[in-house]
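Next up: just one chain, as structure tokens, the form predicted alone.
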Amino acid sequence: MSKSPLQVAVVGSGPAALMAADVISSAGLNVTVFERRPTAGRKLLIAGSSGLNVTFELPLEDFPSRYSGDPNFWKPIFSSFSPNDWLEFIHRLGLKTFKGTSHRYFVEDMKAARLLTLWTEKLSRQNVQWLFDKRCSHFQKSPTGELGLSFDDGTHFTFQAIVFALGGASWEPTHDPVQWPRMFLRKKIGFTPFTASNCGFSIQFKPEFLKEAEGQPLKNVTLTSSKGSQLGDLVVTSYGLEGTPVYAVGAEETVFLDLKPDLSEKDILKKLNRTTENLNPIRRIKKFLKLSPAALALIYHHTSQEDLKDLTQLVQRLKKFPLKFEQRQGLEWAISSAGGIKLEELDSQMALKKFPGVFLAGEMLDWDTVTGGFLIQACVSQGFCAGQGVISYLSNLRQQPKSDSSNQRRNSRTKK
């Protein structure tokens, strides 16, 4: 084995398959990367077509909390990759970054595109070999303990280990769903079903409302559900409402908009009853509260005139706005998706605990969490991991002896 090249396939391309084959290349070793598509980082540069979050900015020890699954699993992960890392990762490219006001960090053109070229050209320098147009169909290990890859097109690879970093399920055409599943579920690989996560909800907004705000933006909005209150920005969309409030505390069920967060109810109405104008409430409310056209047309549109004629009574829908949240939009709309590989069937190093050798990363697992930079922070932490899993399991793979089943042949033939 030490007399020839290891070789690793890395399967996907991806933030955690691209940083699984930086950390293996950078050690020397031979890599080849498939993708299925005829470019790399589709859903990268997805991600970063409007505003790339790389990171957030949070104490170490509070990141396993923001995922879903035991935390136990997440903090040797972002222990041994951390945030600061993957910030230093990217100054390293040659690209900077900045923090927003929403504790969020970003690339400093806000896009994915020049991250992407720059993070493939230095895989390329490391000797990274590309393979486009590559649907991987099955895996398999041989009695002597190569792992084999098998594609649609009907080629076949060997190599020491494996990284399958395949992504969820969001994203995909309806005509084209993710079918990766199937290799694992034929070898009896726990798997939990996809669902849409991070993903808006349909509301049944008012025509004349949609014509003066879709396309726009609730500014600094509480948003409050059942399962929680958060603070940020929402999208009007044609179906209903987008962004971080939504995807982090949406639900089935009537939610409430807290429109003015940062003013209670008795401040409100102490700041409306100042003037001396004789202005009717909305007309208040426009002067004096600064909200966003998007907000002051909720409140016109989806407010009954009864109500607007009655300053206390719009200040408290102002401050409790009712919406009915009517169904979650589906994967194919979904910034990301719940579900995938089970966590229990990895080992500490990333790989199948059925199938030494072969290594998962990213959003292929079954893991959950919010955007900001939490979903790319995991998969490159995932992917940086797995990368290490590799070289360890691949040192001791060298420093075997002949394996046992190339002695256990010898024996049967000296027996005969």
Ligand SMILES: Cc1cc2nc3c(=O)[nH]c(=O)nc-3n(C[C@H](O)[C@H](O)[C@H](O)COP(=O)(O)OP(=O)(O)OC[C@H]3O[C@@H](n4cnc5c(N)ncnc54)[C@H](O)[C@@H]3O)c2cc1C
Given for the second form:
Amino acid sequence: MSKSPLQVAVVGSGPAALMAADVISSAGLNVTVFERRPTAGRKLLIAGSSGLNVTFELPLEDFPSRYSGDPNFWKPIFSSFSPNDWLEFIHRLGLKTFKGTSHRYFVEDMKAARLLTLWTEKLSRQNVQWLFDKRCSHFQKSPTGELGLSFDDGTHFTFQAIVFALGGASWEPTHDPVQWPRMFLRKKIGFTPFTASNCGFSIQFKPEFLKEAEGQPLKNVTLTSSKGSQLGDLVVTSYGLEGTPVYAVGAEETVFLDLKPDLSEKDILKKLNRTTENLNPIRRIKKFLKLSPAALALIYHHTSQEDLKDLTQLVQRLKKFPLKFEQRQGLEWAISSAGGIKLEELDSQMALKKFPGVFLAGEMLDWDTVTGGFLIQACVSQGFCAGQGVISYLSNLRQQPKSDSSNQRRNSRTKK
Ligand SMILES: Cc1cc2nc3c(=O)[nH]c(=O)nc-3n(C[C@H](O)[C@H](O)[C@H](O)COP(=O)(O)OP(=O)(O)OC[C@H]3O[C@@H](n4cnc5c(N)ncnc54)[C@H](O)[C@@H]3O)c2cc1C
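Since the structure above is the form predicted alone, I would like to see how the form predicted together with this ligand looks, so please show that one next.
Below is the entire complex, every chain and molecule, led by the chain shown above.
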């Protein structure tokens, strides 16, 4: 197929950018990807280091409710590129996926490296050009409608359309924080400052507990705070706790853990009192409740000696174990960030209303969600929509000169 001369820049190389580049290059348009780092998809690779969770099993119509903002913003995005479309896309790349018991979908090997390699190879076959170590610092529209991009190394390029997919502000090295918001602030484009989202909380755990439990999971527990309750697994870290329930309902307050959510207090007591063996309360719990070692260590090291001797007190405590969540972890350790370019700056095709031809997608936009595959799903669905937006924008542009010239012909005929 002969290539159209139309030129598109995609800035960034995360999942949102790759999906936009894929859609646009599949349509036969020339795409150049600019990335500030020496390689593509750094954060996607990091995401894969803890098990790459690509989407979630949920009816399509329920997806918008999992995100901040107006559901009407999200509906067309997920209708255009649904979780099923994304799973099929991954399968067509040659990867298998599986669904975990938590309804999350993972790539089979849990890592992102293979996904990234297969995807970037596909894009190269679609003639996508890659320019690395290119930090974009400025964009502008010329009076003739061309879009200019400037880079920190002093280079400039012009394009007919641009997709920015510059990501959020989490997990960035403190010596090299994101700088792209400046480009948009200068142009008075609405921006909400970044805050940490999906992050752990610090807790003053006793050293003897940490010695036994650091790095260990607290499996199948319910966390309750003023924000609600969430069942799931937690991980004990040197500073506190991480894990989906913390991300979903964590708050800087005293929260409560139910360490045995499948049994009521009454049923636990019945179970523990069944034996005639002469065991102290903590030994009974250890023997009959099948708690994880970290849960036992938590009860043992963070309960008064007095309560440790009282079975009823101890059971009450393991059903409603108080923990003081001191402080939310900072952006540099958060899985994602809330904040970014305000959604009202975009039109229905993901283009900036103030700069037609400039499209945005992914975590750089002001939306938030919980972990569970919802982050990457939103990024690829938005990347898809931005890609389609570029195609229809350029097709309108192509038609424009024709009608201009036919107008000229009409005008010149009239003059004669
Ligand atoms: C530890 C961890 C685990 C995670 N696990 C999961 C998970 O299992 N499932 C899930 O759904 N999500 C997960 N995420 C979140 C997910 O990785 C992100 O939401 C996703 O990568 C965002 O995609 P994006 O394309 O918007 O941006 P990014 O992937 O952040 O990509 C943006 C790109 O733009 C580049 N860039 C920025 N500024 C410039 C500039 N000025 N010029 C040129 N290039 C620039 C960046 O270098 C970067 O490569 C995880 C995140 C972390 C940190």
